[in-house]
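Listed next as structure tokens is one chain, alone, in the form predicted on its own.
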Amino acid sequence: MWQAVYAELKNQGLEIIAVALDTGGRAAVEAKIRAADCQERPEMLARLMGWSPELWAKQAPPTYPCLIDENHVVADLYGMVNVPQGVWIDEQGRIVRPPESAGTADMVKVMNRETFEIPEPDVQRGMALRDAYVNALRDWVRRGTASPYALPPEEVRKRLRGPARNDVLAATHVRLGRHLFAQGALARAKHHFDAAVQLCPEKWNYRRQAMMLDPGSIGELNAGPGFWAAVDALGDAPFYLEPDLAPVS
């Protein structure tokens, strides 16, 4: 779907950039970048990832660019914690977006976890905020520094968070997993990763990773029973972090 956004903007300036944090590498998402066939997947996604039904019809293969961080350098710079995340950076290379949600709302807690089916006033919360996200993007698109949804520097640097000594630690211990695994020493690349996860539990990204390593589960959904135990562990606490859009003037 982001496809149909992006053939909407780009003839206005937008590039969009896909980033798949992955050390399963193109075993783990190729088929999820480039389906055969856009219309064998499930509408239940659209559901569940908040897609209207009039940007769901133009669903279709990207034609923007799609690379795999199996090292999560990306997310590592950035600071993401979760995907999808998504970060709005102007020509002048300015983040004016710090890594949000890009329009993802919280729906893993309210799921049915057998069949991902997803409440009817959920469905439309979800959808509102993917629409609002979108028209976010669309308005700062159109109208550049001028749009409130573009956040001045100080903002931005209040909304970002540098990284402190676990996140330094935790993301060593990702670099030796990823050159264990890719030696084939399986059960040491595990251990890494379940370090870092201890040093930075609220990074979902290191922690599916982290379970996701065994050959049968590489390119899977991540929906087995150690998920849910650590959906479950959050308590309270959000699983995704829903975007901020309110306008800054």
Given for the second form:
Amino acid sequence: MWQAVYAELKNQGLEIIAVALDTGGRAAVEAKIRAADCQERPEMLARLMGWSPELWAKQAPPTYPCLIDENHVVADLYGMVNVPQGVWIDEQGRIVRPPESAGTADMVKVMNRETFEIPEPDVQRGMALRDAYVNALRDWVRRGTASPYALPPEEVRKRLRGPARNDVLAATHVRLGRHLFAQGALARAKHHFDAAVQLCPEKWNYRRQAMMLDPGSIGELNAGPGFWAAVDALGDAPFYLEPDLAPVS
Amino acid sequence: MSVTILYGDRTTVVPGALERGGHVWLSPTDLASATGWKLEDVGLCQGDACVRTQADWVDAEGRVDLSAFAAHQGQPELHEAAGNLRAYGASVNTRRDALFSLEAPDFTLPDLDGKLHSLSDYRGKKVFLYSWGSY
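Since we've got the form predicted on its own here, give me the form predicted in complex with the partner chain too.
Then the entire complex follows, led off by the chain already shown.
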């Protein structure tokens, strides 16, 4: 869906790199980004993700690199805790916005669990957030360091999630689990993904991946009872922590 | 005995490994191919980085205690008995220092056609790095 933004900004010096944190690999990812699927996606998804009708109408298969990260390495390196998350990296390879929800509002809790419908006021709020995020991205592409959305180093560090022992241990479990998964040792693979979830309960990419390792569920969107039970267990905590887009000078 | 070592991006089957006291011992040649760390006069070295070798890390046959080295470095080690797998993670300090330097950590991953891309290939452009998942 970022293709419309890419088409608009690539000639102004923006590259988009999409990384699928997906132990199921190509089989899991491919079906999600084929052209045909873009046409078949229900309008519900646009509402859920907050895409405006204008941008949604311009959707097309991505021409930017779509990479596959079976070991969730990028999440480990950058301290990501869910998908989707975005990171801004400048021309010198410096992080100017750390991982944050890439303009996705926290809609999961207000969604109807059968129909995926979202109340209209929430849809409007989601679209406003997505708009604000894409506008911030446009501003950075146009103005570079002068943009108030390109954060100063101390602000980036403040917002970064630094790793602890549990994080690197969980990442090692995922590395081992992914190897076992590729070897067909599904039960042992799950054991290690579950260990990662125990160590880092806040990392939804591990939790969601752990629930979707069965060959029959690879590539499917998880909306099963286990997923909803985990969402309920959040209480008042957000599923997606919404990005802080206040300008910083 | 044969041990499979998962270390960083590397997956290496080491037929001549030795397990003793819960630790895995590798010949310097195997250690270098499995981990990139080379046994030199000054210690264990990878690029410019060298770690002084401790006395009990090298046995009489010249094998190196990878488990002890990893523990010294603060790297997690996991042992999966089925298949004799050993997985080594990064240390907290390695990850933390890299991230808080604000230099975007580099990675190399395949696209759908198997072609490899590195983040560093895109130096000189602004990059919007976007993670997602099918789940």
